[in-house]
Amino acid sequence: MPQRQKLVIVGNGMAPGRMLEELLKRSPRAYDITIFNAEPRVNYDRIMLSPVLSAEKTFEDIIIHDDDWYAANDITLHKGKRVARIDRDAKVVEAEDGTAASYDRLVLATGSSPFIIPVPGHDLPGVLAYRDLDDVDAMVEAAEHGGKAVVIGGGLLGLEAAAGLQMRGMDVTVIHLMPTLMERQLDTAAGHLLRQAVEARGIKVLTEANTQSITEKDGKVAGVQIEDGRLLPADIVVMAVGIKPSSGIAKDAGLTVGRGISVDDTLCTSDPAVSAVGECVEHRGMCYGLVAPLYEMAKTLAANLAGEEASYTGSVTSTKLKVTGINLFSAGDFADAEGREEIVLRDASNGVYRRLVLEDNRIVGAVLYGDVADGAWFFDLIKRSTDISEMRDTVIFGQGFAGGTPLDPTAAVAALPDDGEICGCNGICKGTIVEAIGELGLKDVEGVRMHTKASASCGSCTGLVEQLLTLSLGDDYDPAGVPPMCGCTDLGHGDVRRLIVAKNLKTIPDVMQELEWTSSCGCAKCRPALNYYLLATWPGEYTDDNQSRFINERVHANIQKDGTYSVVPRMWGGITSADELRAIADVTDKFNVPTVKVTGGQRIDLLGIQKEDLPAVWADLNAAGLVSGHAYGKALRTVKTCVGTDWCRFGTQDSTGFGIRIEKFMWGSWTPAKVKMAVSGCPRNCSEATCKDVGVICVDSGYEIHFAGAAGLEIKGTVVLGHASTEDEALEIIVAVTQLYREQAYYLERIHKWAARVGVDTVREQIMDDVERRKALFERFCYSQKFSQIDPWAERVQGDQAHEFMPLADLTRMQAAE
């Protein structure tokens, strides 16, 4: 019999353990194996750790060889041994404790190390990683005490430490240093359905929370602070924000290695005697963490260890997030990209998003949160970058519908008996539906839902409706009708406004999952919709997206036809000072201001102004006392008023004194749309108030209040609203009106416009003859100016959205290759 080769292997994973089951398949009797293992235990597997962490298994039940499986196919494992050294020369490789054995070939598989985040008190006792079974025993061990535990990192490792934690009876919070959870595996949309699910389960979470220190008390952990000054109670601290290769040792060899153990399409590293498998390889410039890569270099390496000729060229990954109840699956690239589209469906009912990316009509990523069943599949076509043209319309559904005829919804809900339920929330049948159709002649969802309360809960059903009126109408059904907001959903502005109140949604995730947008993030028309939804309706507990505004409201200024911007600042009532004109003046010529307008709304306007000047242009008009003009904004512009009793013989009231209060009253108020308004101390009206969105005319007896004028592409007359006898009534009629005007028009919507769709004399009704619904009104909006009186330009001089303004690189001093 021929001697055999000699096959060492350092490290005993799952990568190794999975190469050894391949390669005595392939050639039992090829080589003297030896093992040796810094663990002091057989081969385990380690991905189902978690289950461990949470006391769903034990240590055995994740054994994947143990003693008997090593002694059966006659290899030697040397647990606890530490290698220490490799001899590329004399092909010797020793342990810490002295214990050698020499090579023909040899396969590192020294797997990965976690990262430990530098920051003070990192290595207090207490602060734990999370990779192998002696973190989990320790773990366990602290959380038998009870207390709380906080874990750093919201990706994989982190939230199944956190799970497991939580299970194990401890209060846990986890801090993720971005918006997101998990953001490499996971869409936004599915993210914020991962993180509703986390704190359901009572796990406590902040994104964009950056780790400052780790706290110490009587010479162990005692919390995590903060960046932002929060400071989290702790008993144990896990840190789970990622892995490196551990690729010291064959550094040491004098082994190439960059990132990880660089080797080629054999598994071979720079030395042709040497091999590596698992997390500590570079392959292609990748180094991977998840199991199924490891095992595709596994079959590659054991096939050419066995002389067979076999590569490995890469892997796609995917993921899956081993907690109980929370079922998750990402596969691919799901980055937005040129030429890429995408297939969203949405099932609120069923808590099921799901969201294909492709690219030349192949799946290119795959997102699935709820329902993940057709994940393999969906994987599949992935990697087999398979032509889905012929089954596009139904791949969505997953592999039981993928090529079959579209269902057509119609027919079932014509098909359903005339009890069949239709509403759930007010229970109302399809008879009932049917019956007020045909009785009362009505023609859209509106009608349905004001006669029957089908559809004016939580709006479910609408489709249901929908359907019931094609059945009933036929043609004359127009469901068109109502235009939907954009291509992101079927609902108008009304619906959506709707539904954030009764379904009690705040923030847009929210919105987009229980109204089934059909795409993942929305678009440029309905995310700035949705943001002002959420404000107007959640004020103090929605939180602004700076990213779902145009670009003049996120850096506060108006983009010019040259790229430059106009700055307008404040000037209440439209009067101003010495100091704030110098201040101004100064500006011009410090920053070389070319323009200075003065503005029909009694306002200056420095025009030209470079985006990064922006900031210190606002410092030193700020200096001044000036604030934001919100000329820029969808918000309270300007109050013109004329000088009044001060100075005109013909003026019947403080008008200048009024204008001022009104404005500094209301500013910084968002609305639908800019709103103008105006104060005109006589009927002489020059301050023109009768074209205004709002306008007072002062008289004799008190104020004219005007509203729904317009002057600009469209040129209308106010309507009085009604009079009022004191300055505060009139005060209190304003804000009201304002208010109900946020509260009920569609975003873009002027109030002129607003007023035509509802009806003058509804508005008039709802404000002036409805003296308890108008004071509710003015409560709501002062309630709302509680968190929107905020000059943004003194936020911005302090640094907040500082990227806004700097330059991505300087590009002026490039030169042309030659």
Ligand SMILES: Cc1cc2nc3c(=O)[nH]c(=O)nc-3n(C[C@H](O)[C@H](O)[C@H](O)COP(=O)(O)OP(=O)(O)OC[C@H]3O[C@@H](n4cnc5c(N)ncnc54)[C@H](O)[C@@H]3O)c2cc1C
Given for the second form:
Amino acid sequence: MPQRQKLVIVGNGMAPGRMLEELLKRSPRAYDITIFNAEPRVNYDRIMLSPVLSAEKTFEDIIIHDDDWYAANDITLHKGKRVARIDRDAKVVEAEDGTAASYDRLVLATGSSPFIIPVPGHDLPGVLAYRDLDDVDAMVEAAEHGGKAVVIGGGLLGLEAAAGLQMRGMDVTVIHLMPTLMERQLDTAAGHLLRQAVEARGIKVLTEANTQSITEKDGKVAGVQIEDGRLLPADIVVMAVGIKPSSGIAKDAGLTVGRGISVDDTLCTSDPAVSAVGECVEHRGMCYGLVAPLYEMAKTLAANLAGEEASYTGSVTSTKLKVTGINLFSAGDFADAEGREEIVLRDASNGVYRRLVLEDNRIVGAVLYGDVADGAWFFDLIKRSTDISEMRDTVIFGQGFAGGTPLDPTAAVAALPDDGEICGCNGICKGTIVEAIGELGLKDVEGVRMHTKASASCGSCTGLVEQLLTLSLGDDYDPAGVPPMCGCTDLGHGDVRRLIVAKNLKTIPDVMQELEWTSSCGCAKCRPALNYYLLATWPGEYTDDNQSRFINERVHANIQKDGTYSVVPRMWGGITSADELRAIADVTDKFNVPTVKVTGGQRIDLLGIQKEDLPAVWADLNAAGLVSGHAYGKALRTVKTCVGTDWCRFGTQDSTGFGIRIEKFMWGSWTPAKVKMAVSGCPRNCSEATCKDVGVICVDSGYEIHFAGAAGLEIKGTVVLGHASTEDEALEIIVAVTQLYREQAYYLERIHKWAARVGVDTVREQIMDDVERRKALFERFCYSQKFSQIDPWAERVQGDQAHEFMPLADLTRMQAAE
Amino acid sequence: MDTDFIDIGTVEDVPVRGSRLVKTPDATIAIFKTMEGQIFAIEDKCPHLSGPLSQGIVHGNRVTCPLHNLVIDLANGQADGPGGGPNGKCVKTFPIEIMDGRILLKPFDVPSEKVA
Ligand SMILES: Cc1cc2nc3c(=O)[nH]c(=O)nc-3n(C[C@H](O)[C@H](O)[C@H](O)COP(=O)(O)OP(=O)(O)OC[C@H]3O[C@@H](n4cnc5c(N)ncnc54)[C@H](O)[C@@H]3O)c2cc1C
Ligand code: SF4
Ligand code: FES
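The structure above corresponds to the form predicted on its own; please provide the structure of the form predicted together with the ligand.
What follows is the whole complex; the chain from before opens it.
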């Protein structure tokens, strides 16, 4: 065997990681490989640092190549060694600590470094960047002490950092120089929607704010001074204002460097023995800051190193913001320019905004907010420069409508050509995935992820991969059955619900035994779900397992961040009286309640009550006729009403009276997730019934019944379930649809999610068309109510579960125990 | 018997898969009872953001924090996951003895043991 050539790589980020995979696949033993990495660790998925910051993932989850991988591939990895010098004549690189390696081929993959604005105070302790795991660790550490964070920069990274810090419990403000957030990816309108969504999670946003200096106290950061005079106090400051390619060592070595290290289409620098790849590169005048183009470069470079001919000609990029609950997609170019036209779709009630920029009947840019399912399709049209003149009128509605394709979600994916891209991060095409499913017999998303890498990076194409599975496997692919309930079983929620009925399982231990649970007593995910399933399936027979309920439902109050509780009594339909208010006021005084708040559901919340005091608080409230509002439960919360015909000059029906009737009929019933309802007296809709789980709009001819709305993490208008001409009929419909939801939904699945899963039409058929069935559902609900309409507060005032509220012993005065 | 142990009540007083509290001048201690009837004593304070662990769901020998779902091992106070939870901190555990169905707890620090 000939002497192997020596390949040395400087930097061990995502680009060289992918390059090595491609190279080893092509010619496993071509090189003797050595890597220097300034970071003291293996290669990991940098784009997943945000989920690590928000605690949705751990570092272990995002490792790409572990130590075993380097060992198995016989690669020397120098961790924590920064290359300081390249001697191109001797063909040697040398690290800061003197470690040296000689090369035949050298690859520079130094990535980029965060740009730090050189304002006074930028180097104080507590001023952080957001680039690597050390930054995340520093942020997590800071967040443990709570306090205030200021994030400078309202781009992708800044917003992800802000969301993560906020989820870790910090009070976060984002300051942004421009008028619009993420202005490089978004236009003003989408930026505005994004700002609202960011603010809705409690993050403050200041735009057009220029940082003047960072102030100091006790040798560390104390605040951020803005040019307009405002001073924002801060315990930490995160700068996320941009990146610059790291090209220092290349420049020192005399290589041609522009904004980044200049390379040609084969990724060769001005020295034929030296290549460069990744964010440190400038190619045809472009520097990239997203992984998809870097992965394309990596592939080209690997081919070249393996002796094949390949060239890279540049990329069009697309972006998704990885903040749970905010859906945003943007691709291409949408600056205003001569000869460009645009098509805009706004559907404010559904929180949807779409904008396409056209040039010569071809899409050159796309921004999607709210519903981003068509992102891949638009991106494909941009990359292919497809002439869209034939579908111009409908193209904005997405693939489902354009060109007459039917509205089946899988149709969109079915229509994509084989080289249509599914996974943007990894550049995986439809054909590759379909082939892998067929040849390797893959059955689920996990398998596809493992074998093709599709959806393995940012994960936002998981839905498309699922559709490809459905398309390839037909009925053999059961997406609902695939994700197991939790780590204690392989069964999904649907299977467990079905088997509880089929096998007549009546207790949690029975379920665990019969369905072969792998843990002895379940976990905090499956136990509450099983408790609900059994309760809903066997009303009157099953004894509720208090220890399998989340604390709020166990003690019938909401736990707060400091371990105190909040108490919300029911106010039927939002109506109260002097006596009730007096009782609330007295309780407030007697128990020193620190905060009394009017909630969005038309009632009053008493916050900050000590657990030991709960039974006494309830006793006083009970005495005035106030009962538990179930504000803590997966249960019926409120029925919000307007004043309807009682007072309003527009009212068409007694909306208040009907709301109270619904609430009195349905309170106490446990449901898979919380259920909120509302009744409006006319279509002016003052009680906002059209974003509730179930809503009623009164009209002259009766009651229009809506369902499947949402106004939380997601915002969604309701759909119409049907029309009722009398109040009795309306009640029957509302109760029946709730019961159907109770019987079919997965634990924690809100009504709109359930409706989307089983199909709005099937729900409508069962409730509106099949009157027999509706009546049967109604009866079953009434039966189960017999066992649930007992005020849990009154029970506990009587001494039920007393141990919950009393300490076992108080040793604060030493002798007390005896 | 070691004189530092204090009788705090009976095993029966603690609900199965549940907990009760013992207040001391230094800390609030949660006394847990598992499905198998084993008793553990651990500080009622999550290493993440100080959530009251006593309010969590007990499963096996572990409890899930009610605030953000960190899972803590009752036997050694360690959190699940790499590095043992936020910055590798763990929850303080306290020695327990069971005698004739009564729980004896050693609630105070023995100075010589308190190194780290
Ligand atoms: C928080 C965050 C979120 C992101 N989210 C997304 C996203 O959603 N989608 C997306 O497409 N992109 C995202 N990105 C960008 C993406 O991570 C980068 O484009 C990609 O990681 C760049 O890869 P690279 O290999 O070029 O450089 P890097 O991954 O930065 O790796 C460079 C490595 O080289 C090391 N190094 C530098 N100089 C030397 C030296 N002299 N000697 C030795 N080692 C050296 C560095 O320490 C570093 O480890 C995100 C980035 C961050 C920080
Ligand atoms: S919804 Fe109609 S009836 Fe009710 S308060 Fe508003 S305007 Fe009046
Ligand atoms: S306080 Fe326990 S997980 Fe956050």
